[in-house]
Structures are given as C-alpha cells and as structure tokens.
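The form predicted on its own is given below as one chain in structure tokens.
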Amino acid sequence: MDLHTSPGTADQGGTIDLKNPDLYVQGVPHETFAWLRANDPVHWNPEVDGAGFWALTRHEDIVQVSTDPETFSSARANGGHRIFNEDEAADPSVEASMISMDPPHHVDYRRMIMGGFTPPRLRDMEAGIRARANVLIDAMIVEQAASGEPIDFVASFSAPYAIQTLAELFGVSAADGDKLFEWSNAVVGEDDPELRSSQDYINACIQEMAIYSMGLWQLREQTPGDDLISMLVRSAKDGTDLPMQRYLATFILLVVAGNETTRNSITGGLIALDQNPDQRAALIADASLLPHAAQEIVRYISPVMHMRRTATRDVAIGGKTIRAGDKVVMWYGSGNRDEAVFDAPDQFDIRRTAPRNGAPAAAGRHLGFGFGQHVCLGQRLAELQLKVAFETLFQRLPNLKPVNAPRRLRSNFINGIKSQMVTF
C-alpha cells in the first residue's frame, strides 16, 4: 500500500492526518513521516474536532520545543501534554500531574521521587529484575509445554515483567500487577476499544485507582519505606503542596508510565531482533552490546509516539509562524528517524552511539523518553530491563520467536503491542 495516497495520509494533493488512530492500526506510517520531514516538516493538521495543530517531524524542532518551556507549555490550563485539550476533556476529580505542568512546578514534582531512581537504587534492583525475568521464563517453559502451541509473549513475559517492577517500586506486591496492568491500558486506550469499552468503564478505573492509591497513601503514613510512595508522602510532611487529587494525578502517571514503555519496547525489540537476524547473533555473541542494543531499540520502536506543547507566543519554527494558543505536537518516532540526525535511519543497528558526521552532539540523543525538562524520570530503569530482559532471555531460550503478526493496540500516542505470538 502507498502510504502517501491510502485514506488518511496523502501526497501534496491530499491530506494527512495524523490523529487518526487507524493510521497506526498496521504499524507507524514511517514512509508518510519521511515524506513530512522532506516535504513539510512543520505540517498544519485540521481537526475534525478540534482546532488543528502544528506537527513537528524533525528531530531539531522537536528538541527546540523540548527545551523552550517558556514558549511552548505542557500546563494542563494550557491543554496539557495530549492532542486533545485536558483542560476541556480530564476528570475534574484529577488534578494536573508532573507531566502537565510546566517550571518550577514541574521541577518540584519530579524531585519528589528522583530518589527512587538513582544509579545505586538501581544496582540494588538489577537481582531483583534478573530473577523476576528468569520466574517468567519458567512459567512460559511449563506454559508451551503443556499447551504445544504457541504462546503470548506480551500475556506471559514482557506486561508482567514491566508490571511487576513497578509494584516493586510502589512496595506492593506482585500480585496486584493485574489491577495496575488493566489500569494502565484503560488509561492510555481510549481509541482501542477493546482496552476502553466506554466512559463508565474508565470512571470504574479511576475510582479503582483512587481507593487505591488513597490505601497505600494511609500504609504509608504508619509504615514508611524506600518505596515512591512513602517518598510522596514524606514530601507532603515536608511541606510540598500535594493534594489528594494531585497525588491520584501523579500514581496514574506512574502507572502508566512504569508499563507502557518496558512493555512495548520488549516486544517490539523482540520483533525488530527478528527481523535483523545478523543483529540478533551478534547480540547473543557478544553481552557488551546489552547497552547499545538498549539504546537502540527504544530509539527504533518509540514507544511513546507524540508529545504536545501550547504556544505562549507568535514563534517561528522552520519557516511557519506558529500563533500564541496554537498546539504543536511533537513526533518523536520521526524525529528519531530523521536522516539530518542518524545515518541509515531505518535500519536497526544495535551497535549505532553517535550521531551522523555534521550533527549537532545533542542532536545524537534519540527521542525515544522524550527531551528536556520532560525526559522520562524512569529511563535508566527502563533501559535496565531491556538489557537484562534480552540477556536473559536469549540465554535460556536461544530459539525465541514470534510467530504470526503482533496484535497491535489502536492509538495516535502509543505504539503498542496488545500481542504477540511466540515459540521457542
């Protein structure tokens, strides 16, 4: 199929929309990116319900946003992170979360649980990590062998690794990952379905997770630990303006967060492995790739596909005035393919750790847990278990596989694998 005529996207003489969620049903259109970055890299998308914004394709615009707070706003008053306007569309009963908000606020949020992801909390985590990893692994043993068919890698391995860990750092136990893995999708799933049957189902969900939140809140204040929730309610004792509503705001950021980007940067690392069997033995031959590889396949999946900023004043941006009150959307899984930034861009090289020869240093640095006062609190983790997952993983069952095409979640914000068919 020709991405740049089929309905949804276009050449010059059609349109392209990018919100459409059924434009990522197969995949991310890549080939309708790489048309944007040469043809129009600061592209006006109309909405249908809504006013339009300003798509960046280009991996320096998109770091020109990340770094400019004061132009471009992430506060919810201003609409928020998303497409759509969260001052218009979010729960009143939820206030604005780290992620909506813009400095000092921001700043002072995020400091409240920087301590649960320093390098030495994260050296104490790796056996904890490596052992959760190798109980998976046994239990898909005893799965496909009791079965004789393929089994679901997202169902078996990488939904409950990434779940588990994060339960692991609300000091939780591991038995509650299903309610934290089945909130996360209804969070993020609101085009899908089949994640989101409706608005009463998501109310549930936030109610659930209220009730929650607030229980371990109350465990907290009795009985503190190292875990990020005593370090949220150690910080309200020390004077940070947190209500209740806030705190909800910020464990649903967690939630999601300490999910949707293990998880779908694990399998379609899997996939991707797959598809570049030279890169795949090489991985296997020699360990010290772990950390390239890491790098590389959140760099080739980006899990998170957009960001949006609000502009706070009339600003140029590659030619286009872009008017105070205009939302722009930041694509980072074209600007982590931009041919200005990464040579062979589309090809997935575990061995890749520079920038093209020309490019800006900064410019060398993928996208993939976003830029900026923004970049993703919890990526050193996150690339933690990716090494480990792969290590391990390849160890034990040198002969994974998937088998079949993922089954793909429907959404313009996440790239996600609902799942994935494997043997070994």
The other form holds:
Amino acid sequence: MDLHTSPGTADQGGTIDLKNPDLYVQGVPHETFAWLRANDPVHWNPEVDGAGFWALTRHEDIVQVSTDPETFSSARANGGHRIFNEDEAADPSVEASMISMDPPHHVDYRRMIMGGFTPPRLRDMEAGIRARANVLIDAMIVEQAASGEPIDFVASFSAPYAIQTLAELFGVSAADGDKLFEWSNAVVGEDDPELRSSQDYINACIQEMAIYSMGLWQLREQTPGDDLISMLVRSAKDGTDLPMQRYLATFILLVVAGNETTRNSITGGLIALDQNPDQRAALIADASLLPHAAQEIVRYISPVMHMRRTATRDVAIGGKTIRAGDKVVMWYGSGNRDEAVFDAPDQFDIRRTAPRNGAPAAAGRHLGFGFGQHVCLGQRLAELQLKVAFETLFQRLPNLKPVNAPRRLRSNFINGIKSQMVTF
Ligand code: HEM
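Alternative state: the form predicted in complex with protoporphyrin IX containing FE (HEM), after the form predicted on its own:
Let us now look at the entire complex, which starts with that chain.
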C-alpha cells in the first residue's frame, strides 16, 4: 500500500508510525515528513506501547511549543523530554537533569554551567580542539599506510574528536575520554540490536559514573579550575542548592548530550559535502564559509531527530485541539526542511544565511539545536568543533572521501552513523 495516497489520508494516523525505529535504518524518511507537513502537520501517531502522541512537523508549530514551557512541559514527572515516559522508565536512583525540568528550576540548573560555553571560554578551547584534530589525522595517516585499506572515519576521527573535547570541558585527561565514551554509548543506542545494552550493564555504568563524578567533585573542591565540574562545585559553595543526585544527573546529561550529536554531525557533514562537490570545493577555497557550513550541516543532518513535551492544559496547535496530558513530539528534521521557511530545503547549501522571504522572525533559525527554553547549551561549542574539523581535515587530507554506504543507527532519536569507511 502506498502510505501517502491511501483513502482517508487526512486521518490516516494508523499508517504513519514515526516512532518505529526501522523507519530510519535506510536514512531519514524526508518524503514522509514532507507529506505530513503538506497534509497532516499535526499528526496523531498511535503507539503500540503507549497512548499515542501528536507529531509536529512544521517549523512554526515546533517554535510555538518550544517557547511555551508552561503549556508544554519537559518535567520528568509529566513524562520528560523523551518519546517514552521517563517517569516510568528512569532509574529512580538518578534524579532528573535540567533537560527534564521546567522553569524556574530549569533556569537555576542551566545557569550553573552556562559559563562553560561563553565566547571567551570557547576561544580558549579552540587551539586544543585544533591540536586534537591534528593528532587524530596523524593517526589516520599511519593507520591507512599500515593497512592500505579504507579506514573507518567514525572510529578514527569523529567519535574520539567529540569525546576528547568533552574530556577537556570536564578538565580530565584524554585517557579518561575512553571511559566517558563507553558510558555515553551504554546510555544511548537503546533501539539498535548491535548496541543495546542490558539493564545490568547500564546500571553498572551509572554506578561507575557516580563514583567517577564524585571523585572529580572532591578533586575540584581541593583544586578548583575553570572546567564545568569546578563551576558546579562553585555554584554549590555559593549557596545554590545542588544535591549530589542532581550533580550526577547533570554529569550524565553532559556526557550524553555532547557526544553522539557532535560525532554524527561531523560524519554526516562529510557525507553531505561529498555528495555536493561544488559546495565542498567552495568550502576548501574560502575558509570564511566555515561558520555557515557548520550551521547548514546541523540544519541538513538534524542529528537529534526529536524532543518531546507534555501538554499541561488544553491548547490548539495548527487547528487541532491538544488535550492536557497529551504527548507532543517535535520532529526537528522536518521543521528544518519546512518549505514555508527555507528555500529549496532539501538542498545542502553552505551559503544559506537568510530565511525565506516573508517567513516569521524565528524562521531565521534552524531547529537542529532545538529552540526556546531548552535550546542546546553546547551549540556554539558544537559549531566550533565542526568548523575546526572541516578546516583541518580538508587542509591535511584534501582527497578525503567516503567509500561505500555508511552503516546507520537503528533509532528514531539520533540520526546516527555507526561507521563510514573513507580513503584519502
Ligand atoms: C551538533 C551537536 C549537537 C546537537 C545537534 C544538539 C542538539 C540539542 C537539542 C535539540 C537540544 C534541545 C533539547 C530540548 O529542547 O529538550 C539540546 C540541549 C542540550 N544540549 Fe545539545 N546538541 C549538540 C551538542 C551539544 C554539546 C557539544 C553539548 C555540551 C557538551 C550539549 C549540551 C546540551 C545540554 C546541556 C542541553 C540541555 C539544555 C537545557 O535543557 O536547557 N549539546 N541539544
């Protein structure tokens, strides 16, 4: 049956299931999203294992929800920020982190670490990020020379690059990055049979993170620095309430939030540039395009595919009535290809700067980092990493090229690439 032309399309809720992770194994189903935007932009998506949810696919509706946390809650007690109900699934020994909180508490916790992502702090980090890119490229050259075969870009570059930056944010050694990497991978990848961890293993990782993060806390109490852990210690000393369980939750959030997202945007960006040789040539010829390219990569790839909210009152979105208690899921990859906002949205265009004429003000922004109350705290850091990665990679490996198709993650949440072989 053709999913898009079956009878009764306006109410064909049963046939499109955006929650099914199999839908994403061959790539993001952009045609399905385009159909939804045109025909059923606020789509009721039944669930096999739940009460169902509203799937938002238009930029405008996602902005409405993201900027109204009073009506659209992220709080764990109301279900949290994931498509499943966090209040039922979460490990009760780990408190909710800021991403699963609403104002005013959300603002307090966000403020504690905002200082880690300011422009001066990022300027200080840039040289270290560039040095790490160079060390990884050195190792790629040795690896390929030794084997004479294509090598895996994810394992050799994008994964260690992202995780080592996280290690720097925490002020720990790159060697500790291996632990952060293992823990982060254990907590995500829940729908991929190749990566899915047993609950015992996830619990063991959480225990290890608790012990490790407590050790770091004690170290920073004795010897403070300008890293994120020192900032949290300072906030607690300054009188901000930070129970240890909330500290652990913040630690886990940072480990998870900055890892896969950055990794997949770099790998996805490499593939997008390869598929658009004119854009790649323009970028190599003109380094001033790098900041635009970083933004366009995140729009085009949308490494986080959705976030969820729960309505706290009856409210209308796009002409549909959402009832208090209903789950609302915002599909960023679709909002980022909304033709009402972006000209030629399916085209990868590193010169893209302005929104489409006549689009509302918020439309100037892509939604790859979310929007509004919970907009990504690490967005400038992620863009910096993308910029430095492509600048360094193309300078040193001008013939860097993906070979064969990537191996994709089975997930409705992360637009993930498990491996991508390359030559150079
Ligand atoms: C390309 C890379 C990245 C993408 C696509 C991305 C995407 C997102 C998105 C969509 C949200 C919104 C969550 C919501 O509305 O519920 C978010 C929040 C967040 N991100 Fe990122 N992120 C990236 C990199 C990073 C990095 C490098 C860090 C830090 C190391 C980070 C830390 C956070 C934190 C702490 C939040 C929660 C903010 C809050 O609840 O107020 N992210 N991110």
